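Okay, so here's just one chain, in structure tokens, the form predicted on its own.
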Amino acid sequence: MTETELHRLTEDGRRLVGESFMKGEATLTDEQLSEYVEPMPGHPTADLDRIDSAVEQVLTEYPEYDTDIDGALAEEIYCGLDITRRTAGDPGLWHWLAVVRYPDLVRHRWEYRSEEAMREKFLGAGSDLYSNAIHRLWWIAELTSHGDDYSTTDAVFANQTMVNKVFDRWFARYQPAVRAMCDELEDEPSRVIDETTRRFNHALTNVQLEGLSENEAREMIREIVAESR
């Protein structure tokens, strides 16, 4: 295993990401990028060789825009990066990974439908779990794995409705609620997933999310699921 130092794309570097780059019609050279790429605070490292290998395999074996790519890569990206949440909270890291390190992966997974939508896949991150193409894979694995057990992570990525409806809600970063929600909705149809996440999100306007234990969140979710069927 070779540990590679992680970098981030600066805010000014975001201006390099134009429509032609997002469509794959233009590339960014090392010379263009050099001014806008800098080391991460604390100089974290990661096993990017592992991720390189997984990405190469996905690009070869999976057709364009196949949603199964998410499940095939999430554990590899999560284990390969092995970073803290503090490091993962820096949007520039995800912009560097998406724009500089793995732009072909982003374009292979996500069809270009509009400049705004594709810009999110390259330059989203921060508080929005669902936007950046690589950031979302790491965070969903972080919030759903149990030690070396990625069964819940795999189940989530096997159900795109779950990904969309759970991780595009504001409660998505609170791990006890996410785990309870994913467990309770795993075998439910899309209609129930949609209704339950919407109603749980609304219920949190009257309940302090961080004050809920996983069991308390689970009980609330079970009641909503039963009412939503």
Given for the second form:
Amino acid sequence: MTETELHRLTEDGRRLVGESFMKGEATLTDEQLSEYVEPMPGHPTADLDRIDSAVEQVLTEYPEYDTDIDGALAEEIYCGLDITRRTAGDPGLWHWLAVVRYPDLVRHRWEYRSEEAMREKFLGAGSDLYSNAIHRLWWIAELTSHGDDYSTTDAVFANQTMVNKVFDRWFARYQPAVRAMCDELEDEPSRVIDETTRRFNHALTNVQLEGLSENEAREMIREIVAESR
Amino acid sequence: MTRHSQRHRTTTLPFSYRDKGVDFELDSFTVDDGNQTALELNPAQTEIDLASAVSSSDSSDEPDWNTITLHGKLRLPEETVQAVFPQDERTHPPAKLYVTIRCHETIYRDRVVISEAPTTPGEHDVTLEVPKSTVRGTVELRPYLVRTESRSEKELNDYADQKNFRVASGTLYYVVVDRPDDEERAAIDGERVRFSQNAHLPDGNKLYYLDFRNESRPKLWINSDHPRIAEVLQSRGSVGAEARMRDVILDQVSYGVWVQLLVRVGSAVDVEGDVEHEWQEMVLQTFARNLYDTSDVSEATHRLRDDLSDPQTLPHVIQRIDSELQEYINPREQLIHLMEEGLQI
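Can you give me the structure for the form predicted in complex with the partner chain, which would complement the form predicted on its own we have just seen?
What follows is the whole complex; the chain from before opens it.
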């Protein structure tokens, strides 16, 4: 395993990402990028070889725009990066990974439908869990894994409705609730997922979210799932 | 008007709730194993800036600390217990008291329990540890009192009856542990004032006014003749209807402000392509390249100057400015958040 120093794309570097780059019709040279790439504060490192291998495999084995790519990569990206939330909270890191390290992966996973949508996949990040193509994989793994157990993470990525409906909501920032929600919705149809997440969100008008233990959240969600079926 | 709004909030839940029912006071902090340092806060001050206390000597590198510990007191007044619990529960309220720790930038929500049930009126010591690995930017701390048992009522009353319903909360503190990278770029001041009582500010129901009397440092005035709007603009939360509304209002104000700044600066560029003031430089650095889709600020600056001075090109440059500001501000995003909040979807 080789540890590679992580970098970030600066705010000004974001302007390098034009329509032709996002479509894969143009590439960015090291010379163009050098001015806009800088080391991360604290100089964190990561096992990028592991992620390189996983990305290469995905590009070979999965057809374009296949949503199964998410599940195939999430654990590898999460383990390969092994960073703190503080480091993960720097949008520049995700911009560097998407624009500089793995732009082919972003284009392979996400079909170019509009400039705005594709820009989000390269240059989204921050507190929006459902934006940057690589950031979302790391964060969803961070919020759903239990130690070395990625079964909940795998279940989430096996069901894109769950990804959309759970992680676009604010309760998804509270780990005990999001784990309970994902476990309980694992085998449910889209209609129940939609209804349960909506009703749970509504219930939080009165219930204080951080007061819930994982078991209490699970109990509430089970009742709502039963009513939503 | 503020008091009225506070009262309104205590009655919008379907049960008795006290928004300021828990007294929360932070009085000191410790960095790692260092000495406890007093926080000298003004009355009603809720922002605690620790960024300079914990910053690295090399500002480009990671601050040199591992854990900040905040110390303080939580006091549950008798009157809050009286207000939010029915008579038969008041001696041993089935409630726990805790402080939530939230950090927007690290997608973090957690809590530190201060008192398990029963939580009786009185004072509790608070010690909150904030590990650096879990936060960046601003950390939000807020106490809550919540029920720990459901209650089966034979008759309807005004009290919360379900487990984990919140019944009271307290001051929300914002602890700044990192200064934003672009902090020094803020080149204009802002202030809240009653337009009706200041002759140099416009009449009528204006929401804001960008004041160029001092061309070297423009000032943004927000009209506090509209107290509900001014109050929402002062809110610092990251979730909830008030925060959503604030972001939409800020988008609306900032659009108008940026248009003015861009037109002003474009008209102030001299034949050499230079400007006189720092804020003008900042506006050009931020927008000029994107307006003309070029990486050369100087070229973009000349083009902006030329386009604004020619009646033939003026409408087109205004259209460019509009388009760029919609990209920059992205009002759609905050509007969607507000709609989701309002519609509970």
